[in-house]
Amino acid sequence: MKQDKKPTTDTGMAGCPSGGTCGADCGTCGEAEATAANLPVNTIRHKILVMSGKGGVGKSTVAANLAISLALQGRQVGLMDVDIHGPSIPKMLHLEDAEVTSVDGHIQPVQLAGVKMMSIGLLLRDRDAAVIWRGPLKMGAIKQFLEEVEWGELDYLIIDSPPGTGDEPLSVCQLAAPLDGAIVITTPQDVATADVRRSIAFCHQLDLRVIGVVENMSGFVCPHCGTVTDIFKSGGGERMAASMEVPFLGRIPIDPAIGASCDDGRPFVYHYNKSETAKAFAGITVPILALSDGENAGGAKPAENTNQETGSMKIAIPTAEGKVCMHFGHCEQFALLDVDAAGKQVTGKTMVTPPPHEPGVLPKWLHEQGANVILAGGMGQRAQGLFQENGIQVVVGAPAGTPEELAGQYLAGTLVAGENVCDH
């Protein structure tokens, strides 16, 4: 049965207790008709919220390409757009005219590039109409997206929320609980990172894990020579993540092909999967994929990686000639500093010689040494993901200094991380 698109004065979705005739002031839509007997059977293993404290940072672009990147790696993925007032996913993926159908009362998601999708934009009769809803209606729509859409069996449901910390992300946290965590999107400028800090504070207040921060629009990739130019500078998101003690997942450069893909409705990572930018998106999926493998995808604070009985943690710092080595793989030795996390004091130091540098060896080896955090001058995105898979938080861009100096600054919250000197 074809699902008719409804005007914006209705919920526009199946299950309206007033038969789709309620007005914008109705606060009961989605609350009366649906029962456990007629809801679809969905199995969603992991639910991840994509959010930002500021609009215009490319959050929906990241969410869509992240979902498709996971699908390209063989996972069953859903993408739920809960931006009620400004849904971008249908336009971005050229789905404005896609037909939403209902089978046995179950709303069928639209599918593209191996991803199941649902958005209020798919249900609007007039794509230019404004959705003028108060909080209860928005919450009812999100509830229906979660319960009445036939998602089936998913490894991941990526939830794209509007900017800020208002009704939609709060409703998701309440209705989709338990969530595995949030990915927070920012751009490098200070005006963006200041707003994004509020999103991280929102997560902390709701005890929602911050899987990590993504710095979008980080440098411009020349379409002719491939040279990267920092139009908005770079590293702001990474420094903000370090100061707020949350993982940094990587940088996505400004690539003209992304803008063209969004305008043409062509998923970027699907059609340009060999590009360096697509590889950057794939790098962000590493801690997400670790969720399925039962690994630690990175906690919200270093304290979560401490020994709960003793309050201790261990910081690893690659060194050369007694100071931090700018690239962890080229170091002479690692300084392993034992730390009293509660007292924020270094209690001991051991110098150890690492095994030969081969891909994947050092993260596992440092995990075996008991490291919780690594402070490095530079590290590639793939290596960062491998450390996070092994439960080790990564801070890159560490300034020159002795291990004791850097560890002290990190514990005091005064460590100022600069640019990642080896972001290959």
Second form
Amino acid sequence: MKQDKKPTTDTGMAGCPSGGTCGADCGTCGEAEATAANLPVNTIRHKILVMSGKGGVGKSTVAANLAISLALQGRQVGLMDVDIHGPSIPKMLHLEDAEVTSVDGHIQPVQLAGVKMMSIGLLLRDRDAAVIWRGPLKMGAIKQFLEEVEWGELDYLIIDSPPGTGDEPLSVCQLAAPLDGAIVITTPQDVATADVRRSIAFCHQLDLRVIGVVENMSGFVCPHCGTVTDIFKSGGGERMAASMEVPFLGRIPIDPAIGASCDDGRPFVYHYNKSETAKAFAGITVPILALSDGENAGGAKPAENTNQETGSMKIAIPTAEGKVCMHFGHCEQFALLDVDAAGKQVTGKTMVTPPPHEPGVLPKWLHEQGANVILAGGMGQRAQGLFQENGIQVVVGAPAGTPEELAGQYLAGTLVAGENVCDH
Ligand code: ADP
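Having seen the form predicted alone, please provide the structure of the form predicted in complex with ligand ADP.
Full assembly next; the chain just shown is listed first.
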């Protein structure tokens, strides 16, 4: 494969980001045309826009942590920062010095914490330069991000758009169509303002589903005892969502560890995954995971995860002393639960003893046992990939419980996957 140089031009983009529509004489449109013939085949199952009425409410923080939380639960995730004027994702994740390369004319996303990322901030030569682009140029950049970045196979592309209802969210809605929907971020103080309602109205006008509202900075987590105190009145986001007849996805408290993790360049949910705040992020992923499931929980995709001939499903759960075992490779037995996919009922359970632990053995063995889904406490990225290669969907961060309880929650759509606790 050809390893090209960093894909920058005078505007900091590969080729003219406007695709020639801006009328600027930058001399790069020929290059844009040349690469267009080589577009990578991206398969992106779900595209979600993250919006807010105004800046500073934690939109980028929520977008980045949701993306990482989904990746921790075994999903293939991309994070696209289309905040052209104030791209904060690279800074937040300490990726400012990351080198973006292009291979065979395809821009390679930067990878961190299991998430593929691309931001205009990664492509600008001078990261402090103000970007002065009009609508068509911004549209070209967003188009290029969607078409020329080699995202590959993704379950989710989370798109962090600038605050408000300007060119960028509009361009995303046009260029990335069909989108699954938008998540609107607000703070408790912000909910009464017209801005957030405008974001929701924007979605309605564009026929874009509002997946839900997240109330960020809702209460304060004491760094000493972990107690959450409502320093501003919380709950307004939920009431506002109810009044606008859109779902409410949950609250994220003000957690000093979020700011500290930004300062240290350590993605918050990845490094502090045992915290209550990380669990709050994981809770918000539940309805997002349900998008793949036809509104099932935990990320099951019944069409893919059921036995095509019988319509049934088999859920594997590693156990020790009758409960889920956090280290699947070292469990005593696997519970194999038969599910009538149509009725979403557990119809039987078999306990099976796995072969001696060796890397790569269990995914193949569970595939032979007919498993379609594994609910595990923790699992490393490599093992998750091996299960997926064997056609087994992985849900990590399953809470303590018996196999029947977990399978029941999973099928009912109430399983809240928490931290990926694998330390192997
Ligand atoms: P936006 O994208 O809405 O402009 P950011 O995500 O950049 O907002 O967040 C603004 C600032 O607030 C950042 O410094 C971020 O670390 C901080 N922040 C966001 N959410 C939280 C939270 N829940 N707890 C603590 N700090 C937060």
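Throughout, rigid core stands for the largest set of C-alpha atoms superposing within 1.5 Å between the two forms. Being a predicted model, the structure only gives us computed values, none of them experimental. Positions refer to the first chain, counted from 1.
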{"query": "Did G56 shift 2 Å or more between the two forms, C-alpha, core superposed", "finding": "no"}
{"query": "Core-aligned CA displacement of E332 at least 2 Å between the two forms", "finding": "yes"}
{"query": "C-alpha of P256 off by 2 Å or more between the two forms on rigid core", "finding": "no"}
{"query": "Following rigid core superposition, Cα shift of A398 between the two forms in Å", "finding": "30.1"}
